[in-house]
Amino acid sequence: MLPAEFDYAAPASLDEALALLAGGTNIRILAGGQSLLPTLKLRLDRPDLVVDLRKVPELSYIREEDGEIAIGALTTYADLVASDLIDSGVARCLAEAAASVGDLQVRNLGTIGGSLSHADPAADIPAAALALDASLVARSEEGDRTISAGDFFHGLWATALKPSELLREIRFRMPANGGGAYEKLRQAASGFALVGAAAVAEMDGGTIEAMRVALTGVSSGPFRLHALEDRLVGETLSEELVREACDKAGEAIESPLSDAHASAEYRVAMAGVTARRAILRAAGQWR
């Protein structure tokens, strides 16, 4: 099918893509369009505008600032899985997330930012953000707004970006004595995550002093799990624990997914497996 009519401008600079947003409200954002192109070509999007980014080069980098990593929107999956800097300490569930999205040509054109925004319930990058306490930089013509990760998810296919809005950049802390991991079980023909569990850890020895453990692929967005959380935190590291703590995981899941690849039992069942998977690499990292 192909999709329906719609205008199309390639702006060069972000301002000159704010200007465009600010002037309507049916207005899509191209990124890497692995997420968008294909709800084009099968209508379930109808924009009156389509806004490509990929001539905005001030939005792809990496780099470390005031003990953060600031990521562009812009940056691919790919630049994730490259990059030095993310695969290491507490970013390394984030790099791990991007190199299990798709297939090398997927991961060489999507972007993080493209994946933050389209908020696909079953999406990888996201429990990383949640995970690692991301703030997300919003910009419009107004100037910069910045939201939690915690507070962008609003279900499925829905953020906290204004129609004005775009995601500028993702920033997060990279504590010394942290550990991230991210695990999930794929769908096989899509590689979307029937479960995917993203886990950060932060240790004093082998005492847990922070903890933070998202889902995705379970529900209609996702979300953290803040009691498994609060029953780690100042406890002493060991897999008994991590496994009493985390079988009750998918008791957290509301009106658990179920469809013709995995059933709503299933899910619940796998969200405790997946995420103490994750919870022992991050947080063994340090022990």
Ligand SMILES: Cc1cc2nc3c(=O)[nH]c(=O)nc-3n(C[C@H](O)[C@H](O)[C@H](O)COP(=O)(O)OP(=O)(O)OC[C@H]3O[C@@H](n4cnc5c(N)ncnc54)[C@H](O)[C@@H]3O)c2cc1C
The other form holds:
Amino acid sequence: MLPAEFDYAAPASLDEALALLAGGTNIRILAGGQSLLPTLKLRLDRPDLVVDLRKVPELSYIREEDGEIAIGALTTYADLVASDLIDSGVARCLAEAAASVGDLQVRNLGTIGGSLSHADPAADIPAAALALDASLVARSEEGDRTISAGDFFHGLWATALKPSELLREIRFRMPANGGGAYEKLRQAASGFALVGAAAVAEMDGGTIEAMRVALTGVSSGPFRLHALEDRLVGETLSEELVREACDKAGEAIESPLSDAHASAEYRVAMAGVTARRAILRAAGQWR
Ligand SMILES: Cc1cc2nc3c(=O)[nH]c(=O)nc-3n(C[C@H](O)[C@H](O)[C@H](O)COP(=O)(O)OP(=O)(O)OC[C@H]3O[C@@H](n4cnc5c(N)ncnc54)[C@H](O)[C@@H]3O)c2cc1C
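Previous: the form predicted alone; requested now: the form predicted together with the named molecule:
Zooming out: every chain and molecule, the one shown earlier first.
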């Protein structure tokens, strides 16, 4: 099906894009187009104006600044996968999440900012952003507004972004003693997560100093497993400890999804398995 008619603008700078966003409310940003274009073609959305960000050069970068990683919103999954910086330490959960997205074409076009802003309940990147405790920098004509990943996702396809804002940057800390991992059971056709778990561990020798674990694909949005994290922090890492802590992880899922691809019971049961694998790899054990 063809989309309903809309106006189209391709600003050449961030300021130009922000001015366009400030001029109305029924406006959509086009990044990689991997979710927006199908939505428009199915006429699930009928914006008045589409603002194409792909000619805005200052939104695509990966850099290290003051012990933090900063990633521009227009950075593609393929860029993340190819980056040695992202394939290291805690950031590896992001590299693995990006590598697991869809197929090569989707990874070449889809962007980190598009994934986070779209907030699909089965998307991979949001779980990594939560596990990294990332800061998401929104920008409007009024300036920057920093939103923690924990406050960013508001359920099914909903985020804290205002209509006049775009997501400009994603930032997170790179502790020297940290590791990250992403585990996913894929839906065979699309590659979307039936259950996905991102984990970030900070270790002091064999002791778990910090642990953050987030699930995706199992309910209306991604979320952290705070009780499980609390059970692990301060303990000596062992497979038995992690297995015991993850055993009932699925019970934390409120209103688990059930569809043609996987039942709620399956998702609940697999939540603990994916979480356990991600935690052990993030902490430097298992495979
Ligand atoms: C065949 C197929 C398989 C897929 N498999 C997976 C998968 O396995 N895992 C997965 O996670 N995803 C998967 N996806 C979805 C894919 O990851 C999309 O790329 C992603 O959801 C959106 O990123 P995008 O850059 O393409 O954004 P777009 O499609 O351009 O935009 C998506 C939405 O976000 C908004 N937006 C985009 N950028 C910004 C910004 N900077 N600030 C504010 N709003 C913005 C747009 O207005 C739009 O509403 C798949 C998609 C396809 C087509």
